[in-house]
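Read the single chain below, which is given as structure tokens and is the form predicted alone.
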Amino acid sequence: MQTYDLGAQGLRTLNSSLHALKGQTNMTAWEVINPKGAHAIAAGVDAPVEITVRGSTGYYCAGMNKQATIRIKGSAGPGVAENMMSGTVIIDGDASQYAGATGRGGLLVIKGNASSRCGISMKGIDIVVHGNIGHMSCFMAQSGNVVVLGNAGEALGDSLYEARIFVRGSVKSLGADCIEKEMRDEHYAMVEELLRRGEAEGKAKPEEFRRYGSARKLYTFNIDNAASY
């Protein structure tokens, strides 16, 4: 176990050490102590390592992650796991704005609540939120899956493309071009798998969720739909 005291050794040294772990490495377990809300902790990691951050983080923790499993034993500031390519990020607490934004792969798990714009413009990432998500979540989401065990705020899935949204609780309102869709057998299986991977197994059942997706009316401009843009 590599233990790194962020308060004493500084962020630049930590991220430089993590960036040097290319491909396979014997230094597979890392612990970061005294994060004190610092920004960009473990951003840009590209190695199959496990990193545990013992405390809350600031902006852009675990951004651009590839391969690594990063656990945050606290809450995360804006932009956590932004543009993640692969790997897993697990947050024990809450996440601020645009968690998982533009993510292209991997899994983001938020065990508390997520603020506004969760999954905005996501492009393949899977997101599991144990609590609620805020307004404008999944805005322009292109692909990937979002599972929400709680409620969703206003304008869910506004201008949505082909991402799938599964919500167990209430939805305050749907955004433009986002509609409720039928839950089929493959969707129940998908939710069950994501609940298992998202450490939410036993907290909810797939049949308790409703599915939301794109009505596909805004892909290309059509004068008949002008009022919806």
Second form
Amino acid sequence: MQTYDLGAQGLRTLNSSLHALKGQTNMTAWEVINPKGAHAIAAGVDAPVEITVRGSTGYYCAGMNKQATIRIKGSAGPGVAENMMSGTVIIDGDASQYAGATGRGGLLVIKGNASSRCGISMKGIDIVVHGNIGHMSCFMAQSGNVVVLGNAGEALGDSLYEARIFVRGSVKSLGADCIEKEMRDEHYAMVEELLRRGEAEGKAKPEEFRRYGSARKLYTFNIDNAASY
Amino acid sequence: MCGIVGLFLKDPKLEPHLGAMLTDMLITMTDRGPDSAGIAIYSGAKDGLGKITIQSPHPERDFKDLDGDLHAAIGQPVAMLVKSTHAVLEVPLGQLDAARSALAHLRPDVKVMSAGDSIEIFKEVGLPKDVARRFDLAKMHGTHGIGHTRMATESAVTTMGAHPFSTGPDQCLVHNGSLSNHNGLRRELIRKGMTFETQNDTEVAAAYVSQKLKEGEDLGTALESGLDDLDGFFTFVVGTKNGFGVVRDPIACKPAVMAETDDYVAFGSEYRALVNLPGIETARVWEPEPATVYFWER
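The structure above corresponds to the form predicted alone; please provide the structure of the form predicted together with its partner chain.
And the full complex, kicking off with our chain again.
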């Protein structure tokens, strides 16, 4: 286990050490202490390592993550796991704005609540939120899955493409072109699998979720839809 | 960008440390706003006395013998404490308006930063650490205070364009964001009798809240009205003699984190600003909801 004191050793050294792990296999467990809300902790990692951050993080923690499993033992600031490619990011506390934004792959788990714009423009990432998500979540989301055990805020899935959204609780309002859709067997299986991978097994059952997706009416510009854009 | 910090103390034992705590928070927010910095601190009222904080680009000239000159003009004793480009004048409470008119006459280049029973405002262009050192902010005590680090967007980088803005007695406001309807609102507020020092959007928001308070609304209601009337991006933190309020616009792009313990309520644009506060590890930490007014009063 490599223990890294962010307060004493600084962010640049941490991130360049983590970036240097590409292709290596012998330093697989890392612990970052004293994060104190610093920005860009463990951003750009591309190695199958386990990183535990003990405390709360600032902007863009685990951004662009590839392969690594990053656990935040606290809350995460704006843009956590932004543009994640693969791997897993697990946050014990809450996540601020645009968690998992533009993510292309991997799994983001938020055990508390996520605030506004969770999964905005996501392109293949899976997101499991144990609590609630804020307004404008999944705005222009293109693909991937979002499972929310709590409630969703205003304008969920506005201008949605092909991402699937599963919400157990209430949805304050749906955004333009986002509609409720039927839960079929394949969706129950999908939710079950995501609950398991998202460390939420036993907290909720697949049949308690409702599915939301795109009505596919705003894909291309149509003058008749001008009022909805 | 801009950075905001705020601290409202519930435990009087922390009052001697308010300046030091706020200064640490302010300096942490330097990279959100390195242009200018300012702080409003409520350091308590002295019986029968009010305070006017003034600023001059030529303090040696303007502050020389100002206490004596003001005493002669209003016929009441005046105490003056000079801190760099600012000075705090203490005058009998009923004489605040008289002292302000006399000031405008005696020292036309002097600007009034704040007036009231308890408030003092210090703000200048420069890095937050330099501004804090210049006014010895870390030594100040008080019940609550608000600080701001500025990255200018809507008006020039000047002392008067720095935050906090104070447009009413014991009131102040700081802002992260930008307003889009401030010119129209400024004209309306001028018609209602408000005066403005700058072309800054935030000064309009401050004057808007002051006007509502003048019309008899409480702070919470005034901020609710602001959600309808102010257009643009904003996270505001507002101070009054007894209270401290927070509101974000409905889109809530501008970041905000709050923490509360039995001893204090704290605000930071980022969690980083709060990490050195006592007991932060066990504090209730949350992100204020959009279009929701929060306020605390003692």
